[in-house]
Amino acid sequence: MEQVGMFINGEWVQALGGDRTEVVNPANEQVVAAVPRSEAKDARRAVEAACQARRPWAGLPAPERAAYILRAVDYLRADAERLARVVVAEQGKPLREARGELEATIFLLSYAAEWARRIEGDILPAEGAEETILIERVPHGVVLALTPWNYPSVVPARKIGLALITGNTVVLKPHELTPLSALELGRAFDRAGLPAGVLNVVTGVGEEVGAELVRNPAIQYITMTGSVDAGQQIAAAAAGNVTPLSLELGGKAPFIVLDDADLDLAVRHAVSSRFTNCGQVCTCNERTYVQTGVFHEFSERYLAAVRALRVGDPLDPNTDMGPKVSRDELDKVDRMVERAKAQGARVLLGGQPLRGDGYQRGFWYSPTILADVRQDMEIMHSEVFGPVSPLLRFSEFDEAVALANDSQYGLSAYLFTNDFRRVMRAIRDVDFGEIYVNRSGPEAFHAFHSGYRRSGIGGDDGRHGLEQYLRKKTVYLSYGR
């Protein structure tokens, strides 16, 4: 078991209390690593340290900025192998998806260090003679990160380029779960000679150095991936100091098909966008609506092609489907199952954990489909976050927007058609930030992830993302008598 510690102000500390939490692998419940459990103590030493850094960080030229970022990226690049197996210790998904993570992880660093000279002001024409106004956009100051378990080295990244570049230093605190990743990007950006004081990685429980964070005053905007329970729950808390903020929470996503779809297509992006991760995220397919017309046919090719995928060691090359992230995580799946069996809906595949050979340690649950499910049970409108798939037929298309519509989030929704009129009134009338048309994701980094309704506020990527790391400051600019 590897003993970490956490990075403030350039060091490499442990907690001042002395304790410790350890990171548990999924696929066989072996410690992996043991990592300091802050304290509130060690959350004000992270957000002083990001304080006293940040006004000589933003006043670097952005390029110089850049550099740090791009030397970090080098490291990144160097060891993607090493790190894309802690990836998989610490969270359990297949190796080639936690591979593909890194590579992501390192285009979005290498992505937002392109920015160090875009970021761009405004200037107005003044009402008076000899005057001018200027709009300029500049940095918040120290920024908190917080970051799921779903995608411990993606998800970092992504907050802690655009952070960076626009002049905000940062203090990022990773889910408890999944702490090793976030610790390897400082570890990266401490061999890149980050200035101290810039990247703060603090490890613990959110309910307890979470908490300290949010309220603290010195924290000038906060950018949250996770769960709708906590993002309500940090919003609440920064609401007291009226602290700017992100919120990227659940989701729901309808995958739709009509029946004029292409049903390989469809059928090949339905089994990748709700088993891809053991389905933990926060765009796959949730439930799928197909067309009376393709219902039979779509269901027994989805089937086949879902009791096909290979459930099982995360570092076997073969493997398409790893844990799920906890126990926890695994009793809310099956609980939720539970109940759509309780309220009439038929398991058609899986409905259950996975146990036997190979599945002895860990927290497996079997790539679930359900059948008879009405739009009125929880499956349809709680998150399931984990590898089950609720099918429900439709007739009409205006039939499938509505039960699109009919829930609390509104992040992704999946449209399969060849009808470019259905297409476009799609667009307009499916309410969700993202509407993917006969593909599935990963988003485009370059766009811009938000959500309507419960799955939050702000967004990432792309321009409308690293304008969420900027502010407007108004100059009226006299230069006459």
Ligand code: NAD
Contents of the next structure:
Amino acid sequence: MEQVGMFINGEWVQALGGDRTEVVNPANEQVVAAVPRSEAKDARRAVEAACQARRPWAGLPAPERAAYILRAVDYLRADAERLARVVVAEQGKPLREARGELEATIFLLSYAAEWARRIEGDILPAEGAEETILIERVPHGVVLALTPWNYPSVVPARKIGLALITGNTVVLKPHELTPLSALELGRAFDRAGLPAGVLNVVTGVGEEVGAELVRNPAIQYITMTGSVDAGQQIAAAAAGNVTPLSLELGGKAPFIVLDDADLDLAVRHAVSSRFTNCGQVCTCNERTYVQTGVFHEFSERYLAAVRALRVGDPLDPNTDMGPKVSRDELDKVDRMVERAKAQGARVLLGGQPLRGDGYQRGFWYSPTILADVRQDMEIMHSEVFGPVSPLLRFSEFDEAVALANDSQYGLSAYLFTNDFRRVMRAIRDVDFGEIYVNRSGPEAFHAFHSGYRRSGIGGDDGRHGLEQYLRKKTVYLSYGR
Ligand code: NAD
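The form predicted together with nicotinamide-adenine-dinucleotide is what I need now, so please give it after the form predicted alone.
Next comes the full complex, and the chain you just saw is listed first.
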């Protein structure tokens, strides 16, 4: 088993207390590596390093900062196949998807570097003679990035690229289940010669070292992607220092199919937006609403397409779906489906963990479709984050809009129709941060990814995402006598 260090102040180090946590391959339960389990003193060490590095880094011209990022990109590109396999080993998604995650990682960092010559401020006419007013865009200082396990490479890259190009230094704390891909990002930046302390990757448990980092008053901005529960705890702790933050939290995306929809298209996207990454995507189709006229035909075709999914070894090129990320996550999905069944849901497909040949070890759940669900059931309101798809019939368009909006979440929503008026009304009335019409994701990284209600605060990507890593400084300048 590999003993991996973490990256603090330009060095590969162990936790000061000497503790470690193991990283387990979810497809076979083998221990892949052990990483440091940090505590408060490690958190302080990382934040101090990031503070030391802050002014020199912010003082570099942005094109020089971009050059470091692009050098790291070169290392990632040269090593992409190995890194995709690291994603598979710690997270369990099929290799095909992991390769896509590495491509997106490389793309996002390259995209961040493109901002080098585009960070601009404002110049305003002043009230007095021989005076001017400047509004500068300046970095926050030290940014804390807390990232989840479902995209262990691309979510850290999404955050550190924009944080670094805007002149911040970063402490990255990846999820304890999947720290290896984030450490690989640290390694690429290390090889690129990034000055010590500019990027620090600290491993350990969220409630332990994560909470310590959140409470540290030297952290000037927090960007977190993860669950609503953790987001609430982090927001409450950040309030202690009034630290600004961005939270990208869970989702419960409605997937609406109207009578006139192209059913082939709708079925294809319903499958990919539910079963990609074993259903562990914040934008996943979590509840499918189908209009009465096409309900029967859609259900038949959807069932056939989902039945055809091949579940198994993520390294097999023919595999469509891998395991859940951990035993806890598997059990959570299983309990949710059991409660739905007890409330009257009828299992059309799956409905239980996978057992038998090929599934003896690892955290396998069968692709599942549930019928006879009602809107008041838990399965229509709580995020499943697994390969489980409840189907519900509706008759009127307005009813579908009301069902979609009946959620504590507000991240992504899907609509399949060719009716221009209904598309426009849905864009107006569906209260979600991201609406996909006749297509599914992935989202474009130069657009904006943000959720309403409990799905979050702030957002990632594009110009609006970049803005989050900058604060404004207003300068009143007099050059008169
Ligand atoms: P999680 O909330 O358990 O962990 C996210 C990160 O926060 C981890 O690094 C964790 O260690 C840290 N953390 C947890 N509790 C903390 C605390 N009290 N203080 C400081 N840090 C703490 O999330 P997860 O289980 O890894 O991810 C799954 C969730 O993420 C799902 O709900 C999913 O919808 C959501 N997600 C959202 C988006 C989005 O863009 N909106 C993208 C991916 C995943």
